[in-house]
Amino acid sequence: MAWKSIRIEKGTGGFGGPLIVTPTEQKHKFIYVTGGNRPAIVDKIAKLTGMEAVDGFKTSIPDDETALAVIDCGGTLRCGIYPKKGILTVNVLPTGKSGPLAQFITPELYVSNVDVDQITASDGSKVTTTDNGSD
């Protein structure tokens, strides 16, 4: 499968990233965590990158096989806990570093308040940034 990679930026008031996703044959399925709704940006993730959404709510994928974690967390557990585990990830809401796990919410791991709009197609290039997400 040619999966395609894309490019991730935090939406305004938001935290951290750019983030690029570049799925891979071990890493081609992306878990969201969203209080039992589908938001419209894995819709987007899904078509761009030809990943597989997973709803973190019904059944799980095994961490070495994920690439992305999207989540809707206003700043408790779900924030921290997929960084902690080197996974990038997602937060729909404006969450900046905060909850018992703000040490592993860095640019590299997390980006927040994300929309379609802060998701495009990527070269899978890297990114350098010097914004650390405080504005």
The other form holds:
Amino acid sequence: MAWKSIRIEKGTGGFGGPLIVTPTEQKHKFIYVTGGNRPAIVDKIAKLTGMEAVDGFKTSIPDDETALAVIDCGGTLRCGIYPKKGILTVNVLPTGKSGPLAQFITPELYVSNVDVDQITASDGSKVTTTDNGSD
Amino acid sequence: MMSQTGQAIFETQVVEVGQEAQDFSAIDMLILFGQEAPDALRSSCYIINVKPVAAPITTAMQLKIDDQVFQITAVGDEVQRNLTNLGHIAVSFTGKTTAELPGTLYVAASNYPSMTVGSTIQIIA
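Let's compare: the form predicted on its own is above, so bring in the form predicted in complex with the partner chain.
Starting with the chain above, the whole complex follows.
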């Protein structure tokens, strides 16, 4: 199969991650649930991983087939709902562990303030500890 | 105390009440989302028609839900954009004067409103 892994780090002032996203036979689509323009990271993720990007407002796919959710959440709902479901979540805004669902926003599942520079190809291993992002 | 209510810069109706929407009253919050809300989010929200926002929302304005008026005390940085694009904001009935969450509109602490399908939500300048 042609799918490839990526590594997603937080941007400056962001929270969580890094996440390693490895598409599988079951999970090879990702959703974006964002207002207004489709964020540039959606195209980069699709290009690097080979996954299909799905507009979450137009099409729904089962949670267990969702490899990743890209959101632009200002801290209340989307940033918590998707991690609560166990779905890896990337926020283009710098929202940290906040809001009513804060308990579900964990570094293992969630990373924020992500732009195209924070997304790189990966060999899929989780031993890459060279975190270039600032804390 | 407050100025008399004036012109509505935003007006919409509740078209659906998510099964868990009322749960957020426990933290004095409610969540609005437009008709396009994905299934994963719908149950937490009061679903509204997305309508244009005619002016920048400020703390000089009031939120009006049916006949109840709430002074706006803080406006998160994403409120204007999210309400316009998605019909999606959270409303916090805590009277906080600094917007801790960018997507949240803060209004005066008061009786938590009871909203049903058909309830009217306005922002009054």
